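Take a look at this one chain, the form predicted alone, written out in structure tokens.
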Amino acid sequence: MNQVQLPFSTVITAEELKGFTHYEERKLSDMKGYFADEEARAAMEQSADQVVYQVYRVEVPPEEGELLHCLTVIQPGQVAGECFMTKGHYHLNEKCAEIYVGVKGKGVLLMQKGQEVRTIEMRENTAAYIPAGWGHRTINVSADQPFVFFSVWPGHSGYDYQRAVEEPFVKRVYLRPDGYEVK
């Protein structure tokens, strides 16, 4: 049975989404399987279990019709020169599509389906789409500075993210003196 959902407003800053519903904190434990290196993974966990990404996201009835939103901040930092990172995830649903939108920082969208890979990079105002069916993971590509993105998708897409950790990735972002290396 469908819920009403009344109109509503967020505001979206460079560090929050102000009126989120919903927050969580991802921590490298909480990244185990997700990196190249796990064994530098780990020894980092045990040292200072950093925070590598936020966020901040408004919920909705998940239902077709519906407009999830959310606003992710990934810290700056890497394990064994691989940037941080979102998990990464695929929808539930496979006909659903997304849309990121840089506000503040430098990142890569990396997206993937079968063994296609495809990269957009993000800056603030980047608007990029994320095809039905593709995976996706967000990478800041900064040394010092988080990378910040907006995102929307329907409410009712789900989210797999034990697929990204069943299938990896096949291509890995790494911080480079000059930039960063997708390889």
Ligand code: PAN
Second form
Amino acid sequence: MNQVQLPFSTVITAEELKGFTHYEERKLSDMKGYFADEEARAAMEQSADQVVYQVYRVEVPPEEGELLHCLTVIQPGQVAGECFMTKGHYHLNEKCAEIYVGVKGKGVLLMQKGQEVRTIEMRENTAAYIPAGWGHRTINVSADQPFVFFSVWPGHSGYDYQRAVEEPFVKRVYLRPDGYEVK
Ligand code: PAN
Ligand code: ZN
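Write the structure block of the form predicted together with the named molecule for the protein whose form predicted alone appears above.
Expanding to the full complex; the earlier chain stays at the top.
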């Protein structure tokens, strides 16, 4: 059933979305199988189950015509050199695009459609467009600063995380002394 949506606002900061109604975090223990070196991830989880990323969002009906939005904070860190990142997903509705806006720090937006892979480096105020049908994941490529970005996408997009597991992203991002490497 359609809910009546009244005008509202939130405040984007470099730490959180002030006014958020839902909070989720993904720790190392939630990321089993996502990093190339699963043994290293498991060992890190044993010594300290660090938060990899946090998502602050506002409840909006997940329906056509609505715009879902959230702020993601990816912590700095690596698993055997591979930078902390989101799980990544496809949207079930292949007609739904998405926009990411960089708020703070330095990240890479990795996108994949079939055999095609694209990356966009993101910093504060970068507005990146994820076309419909492209899988997407973000990676924090800073050694010591969180990477923060705001996302907006259609309410009827749906999510497919399983597809990103079954057809994994073919590129990975590693921290290097002089920056980062996508390989
Ligand atoms: C983003 C992501 C968010 C967390 O808002 O959902 O950054 O990443 P995962 O969903 O892959 O865990 C988005 O792309 N929404 O559609
Ligand atoms: Zn998305």
